[in-house]
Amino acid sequence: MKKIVLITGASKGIGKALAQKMLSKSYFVIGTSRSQNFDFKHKNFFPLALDLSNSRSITNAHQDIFTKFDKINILINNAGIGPDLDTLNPKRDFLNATFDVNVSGTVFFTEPLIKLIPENGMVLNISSKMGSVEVCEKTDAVAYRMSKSALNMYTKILSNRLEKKIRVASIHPGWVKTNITESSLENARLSPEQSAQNIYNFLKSDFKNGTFWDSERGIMLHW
C-alpha cells in the first residue's frame, strides 16, 4: 500500500515541487490550495481546498480527510504567507494575518490529524532560520520572524508529546524562488525542485525527533 503524505500549500512553489517530488517517489499525496488552482493532475494526488486563515475551511477539509483516509503517513505543513516580508516596521493587520496562518491555522489543522498519524509516522514543519531566536541580527520581518518562532515552539511542544511514536522537525528550506517577495523571485539560490529535494533527502534520513534543520546547507540550526 502506497504511503500517505498531506503537504499544505500545494499548488506552487515549495509545496508544488514537493508534491511532485512525493508522487514520482510513488506517495499518494493529498495536497492542500486556497484556490484549488492546481495546474498539474496524477491519479495519486487527491486536491483539497483549505485556507488556513479561516476555521470552517479547516473543519471542512478535515471531514474530507477523515472521510476519505485512514491513515496519513506524513504530514507536511508547507502553507505559510509572509506579508511584511522585506519591511521593516510591525503593522497589526500583517501581524494577524500571519499568526492565523502560520501559528494557529497549522495548529489547528494539525492537532485533529495526529491521530491519523502511525508510529513511526512524521509532522515536518517548513520553518525558517527567520525564526531562531538565537541568531537574530536583523530588524525586518517582525511577523513572519516571530511566527516561525512560534511554529518553532509548537515543533517542540509535538516531538515532547509524541515522542518515541511520531518524529516531528522544523525545516529551513533555503532562500527559494518563490514569489512570496519579489525579492526571492529575482535573487534566491535555490529552485522549488532544488528545496523540495533537500526536504526530501532529510525526511528519507534516520532524523532525530525535535530536530531543527537547515536542508540547504545539511546542517542543524539553533532555535
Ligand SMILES: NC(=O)c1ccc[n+]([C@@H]2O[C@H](COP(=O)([O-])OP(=O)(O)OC[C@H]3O[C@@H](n4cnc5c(N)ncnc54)[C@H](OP(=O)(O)O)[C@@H]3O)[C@@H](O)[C@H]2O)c1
Second form
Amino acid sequence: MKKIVLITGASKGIGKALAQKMLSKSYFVIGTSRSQNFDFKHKNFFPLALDLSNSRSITNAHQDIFTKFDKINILINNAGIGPDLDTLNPKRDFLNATFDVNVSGTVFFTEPLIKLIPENGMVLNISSKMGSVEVCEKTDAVAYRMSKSALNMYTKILSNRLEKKIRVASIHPGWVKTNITESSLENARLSPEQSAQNIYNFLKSDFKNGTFWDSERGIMLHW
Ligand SMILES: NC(=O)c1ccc[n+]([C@@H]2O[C@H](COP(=O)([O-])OP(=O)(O)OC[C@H]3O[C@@H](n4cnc5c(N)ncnc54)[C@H](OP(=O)(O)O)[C@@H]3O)[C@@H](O)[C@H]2O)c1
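Provide the structure of the form predicted together with the named molecule, given the form predicted alone shown above.
What follows is the entire complex, opening with the chain shown before.
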C-alpha cells in the first residue's frame, strides 16, 4: 500500500517540486492549490482545492479528505505567502493576510487531520530561518518573520503533544528560486528541485521530533 503525503501549495515553487519528488518515489500525493491550476498530472496525484485564508474552503477540503482517504502518512504544510518580503515597515493588511495563511489557516487546516496520521507519521512545516528569533539581526519583513516564528512555536507545541507517535519539524528550505519574491526568482541559490531533494533527504532521515532544520546546509537551526 502506497504511503500518502499531503502537500499544501503544490501548484508551483517548492510545493510543486516536492509533489513531483514524492511521486517519483512512489508516494500517493494529495496536492492543494486555490485555483487548482496544476500543470502536471499523475495517476497517483489527487488535486485538492484549498484557500488557507478562507474557513469555508478549509472545511470543504477536510470533507473531501475524510471522504476519500483514511490516512495521511505525511502532512507537509508548505503553502505560505510573504507580501512584505523586501519591505521595511509593518502594514496591517500585510500582517493580517500573512497570519491568515501562514499561521491561522495552517493551524486550523492541520488540527482535524492529525487523527488521520498513523503512528510513525510526520508533520513538516515549511518555515524559514527568517523566523528564528535567536539569530535575527534584520529589520525587514516584519509580518513574514513573525508568522514563521509563530509557525515554529506551533511546531514545538505539536511536537510536545504528539511525542512518541508522530514526529513534527520546522524546515528552512534554503533560498529558493520561486515567485514568492522577485529577488528570490532572480538571485536565489537553489532551484525548487534542489530544495525538494534536500527536504526529501530530511524526511527520510532519522530526525529528532521537534527539530528546526536548515535543509540547505543540513544543520539544526536556533529557534
Ligand atoms: N523561496 C524561498 O526562498 C523560501 C525560503 C524560505 C521559506 N520559504 C517557504 O516555502 C514555502 C513555499 O514557498 P515558495 O517559495 O515555493 O513560494 P510560491 O512559489 O509563491 O508558492 C507558494 C504556494 O503557496 C500556495 N498558496 C498561496 N496562498 C495560498 C492560500 N491563501 N491558501 C493556500 N495556498 C496558498 C500557492 O498555491 P496557489 O497560488 O495555487 O493557491 C503556492 O503553491 C512557503 O511557506 C515559504 O514561506 C520559501
